[in-house]
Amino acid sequence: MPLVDKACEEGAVDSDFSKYAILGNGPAGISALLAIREVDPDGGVVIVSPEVERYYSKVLLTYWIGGRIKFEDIFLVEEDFYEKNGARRAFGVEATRVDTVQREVELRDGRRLRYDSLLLAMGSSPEIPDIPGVNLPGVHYLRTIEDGKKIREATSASMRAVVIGGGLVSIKTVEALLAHNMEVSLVVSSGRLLSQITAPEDSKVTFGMFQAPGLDIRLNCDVRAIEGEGRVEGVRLSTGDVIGCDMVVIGKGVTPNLSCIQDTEIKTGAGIFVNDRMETGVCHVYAAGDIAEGHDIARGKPWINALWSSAVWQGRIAGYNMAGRRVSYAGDVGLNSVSFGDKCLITLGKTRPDKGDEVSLFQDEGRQEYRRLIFSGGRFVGAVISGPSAQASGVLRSLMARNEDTVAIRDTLLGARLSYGDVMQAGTRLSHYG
């Protein structure tokens, strides 16, 4: 049952107005509103939701399947804190369409909100593949904490598991199975593990990664089918293999959310086209989070960084724009962290070198140290590190977004030793060379 507040109710039978309304309850949406507040205490706020749930991580919902945390852990504000910062609450229902000429945004229940300025910040959805057995009980997906919920009450019964994927979200859906000591298969299409964050190069060290008691990693094969009388009993590969299982897990990606602005003049790529206060392009109408095209600063050009950083910059950009306050976003650097046990692995801006650009290599297998980074025209572009300089990750993506030549810092960054105080100190010497 859709959850609307009762300030929400009144008064919809035709048409709700706020000043503002926010689609999407993510950390897009809940930091353009906290912006908002700090321009305009009093200006009527809608927050539209699909989920019933208040703002939560969705990054813990496997440390919470895994048993590593509690379920109160996952939510990031209490409950009252609608109420405090005075938003209103459509949650439980969907936007069906917005209709920029109207200012007024359609919810699946029929209800019409009219706004004087909007955000766009509906995140994604898991991609579901076109294979037999995709609907069978036991098939799973992982992006809401219902999600969450029901697979981790199918593990209390549940032996064997098969993850199809080798992404993020699929590495670290592993992990927490494996917790509850189950067996898993890793199925992946292509050759390596997260291939869409690194490069062929590093596939010997991420490979080498994740591995683990109780773990059958496949790769370069599909899943053809999904098989079972009433429920899950296996998968069917690529390459005549049946695996049984009584539990699949999809995680093949995900698709921004984007059938609400259908046949309006918001122009798309791969995601909603914005500029550097998060405008569409369309007068009133803003977009931030996973469905955003923002600027890249490493390459230096329009891409999604489906990040969480990323979306509560984009969101506080676009809420302080929206309540009047003219502020700029200067870009962004994407930046993905994946930990599995001991062992973590960054990678920072482009991974995959253009033509022209320079690759270098600090590999120490003792240390168990491994450095791959990249530079356009002297400056820093990408990095995959794995091992003690991963603490540096962070200073690393600074340096970044500096956008500087880094030529005069080139052996600290590729030092046998690299640290947190090594990049501070390089930082610092680029500004006493500029």
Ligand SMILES: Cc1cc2nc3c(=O)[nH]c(=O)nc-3n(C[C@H](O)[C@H](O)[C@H](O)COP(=O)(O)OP(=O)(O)OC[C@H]3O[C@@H](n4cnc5c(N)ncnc54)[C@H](O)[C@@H]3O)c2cc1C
Given for the second form:
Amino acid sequence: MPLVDKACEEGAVDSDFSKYAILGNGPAGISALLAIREVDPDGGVVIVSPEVERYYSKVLLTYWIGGRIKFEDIFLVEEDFYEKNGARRAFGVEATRVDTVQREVELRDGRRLRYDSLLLAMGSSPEIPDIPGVNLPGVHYLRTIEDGKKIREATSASMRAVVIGGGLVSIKTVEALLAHNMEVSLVVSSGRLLSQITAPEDSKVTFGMFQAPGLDIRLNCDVRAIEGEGRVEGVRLSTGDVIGCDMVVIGKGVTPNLSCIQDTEIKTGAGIFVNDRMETGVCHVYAAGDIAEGHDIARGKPWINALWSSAVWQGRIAGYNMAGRRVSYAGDVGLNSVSFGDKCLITLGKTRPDKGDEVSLFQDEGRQEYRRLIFSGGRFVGAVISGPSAQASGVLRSLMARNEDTVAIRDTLLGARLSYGDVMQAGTRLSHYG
Ligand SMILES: Cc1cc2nc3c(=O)[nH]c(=O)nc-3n(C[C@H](O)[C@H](O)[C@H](O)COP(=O)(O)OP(=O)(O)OC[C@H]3O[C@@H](n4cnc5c(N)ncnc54)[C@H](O)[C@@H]3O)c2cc1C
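Coords for the form predicted together with this ligand, given the form predicted on its own:
Entire complex below, previous chain first.
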């Protein structure tokens, strides 16, 4: 049931004008709204989203599915948030077409919203693999709160699950399902878990970290078919094995939601290209969050860092610029933190070295410490860390964001015990050398 604020109601006006139109009610869209309001308290804002729920945290979905938090805790704002911030909602309906010449957004129900400035913050959607049985009841994806509700409901009637894909969302899902005492098989095409954010050298540490009672990990395995009469009963693998199960969760990556801009001049690669003010290059159109290729400091090039914190930063920068305050995005360093039971793995920046990069490894099995650091032309550009020194990851990220020559402090970074204080001190030393 679409949730549409009064002035956006169908038939209220044929072509409805707002100074600012925001496509997306996630962290990028909401951060833009708050930044606009800092600069322009009165300009009209409309927020469009195919979902009906108020702003919530995707990051917390698996904690709710696993029973660690209450449903209400997922929401990040109160019901009256939109009204208080002078934003009209067009919820439960998606944008299907953007016309950057007429400055209009067309919605699925035929309504048109005119704008002065437009933010594209539509995030991404799960990729649906081309295998028989993907549409059977009992097959799930996890991207939205609705997906989360379906998975949580399924846990009450399911004993055995297969999770397909070894990325961050899959691992968080596995942990949530294990919390319901389910038996879970994790099927991964690659030879290691978290293959998008680690390198082959890290496979021992990632494999060791994700062992748990009730979990069966199958690496180097493809799913050939999801089988069942009328609903999921099992999964057939490339090895010939069949794993019996009553639910499947697929986490095989995501694709940015770009379909509504396909008739425009907006330039895209893996995502939408933006400059340091989050402008797309087409007049009055901005992009932010998972949909945008913002500057990545460690890689020195545009990159999609599909992270909550990046979406917040980019959304804010876009919002300020939309409202006329010129602010630049300095770029970002990706930080992924994956916890499983009492173990934690942190990845920072570029985790797979390019030709000419130097890699240094520190390992202490007794302390379960693992630190693989990557340097490029003297700069610190990437890290995979597990164990006690993970506590220093925030400050390591700041060091990486400074993008300076770190040769003078390399020994500290590779020292046997690396603490938050060590990195702070090393960073200060760098400033003095500079
Ligand atoms: C289960 C899960 C766990 C995660 N865990 C972490 C984590 O631990 N740490 C971390 O940093 N990141 C995590 N992420 C990633 C993080 O949630 C995203 O990077 C972040 O939400 C991106 O924000 P966004 O605003 O760009 O897009 P989204 O949050 O995806 O929001 C997109 C918005 O656009 C709307 N929309 C879609 N299509 C249209 C359309 N055609 N027209 C209008 N609106 C549209 C959507 O309904 C939604 O409101 C996780 C993601 C998931 C799914």
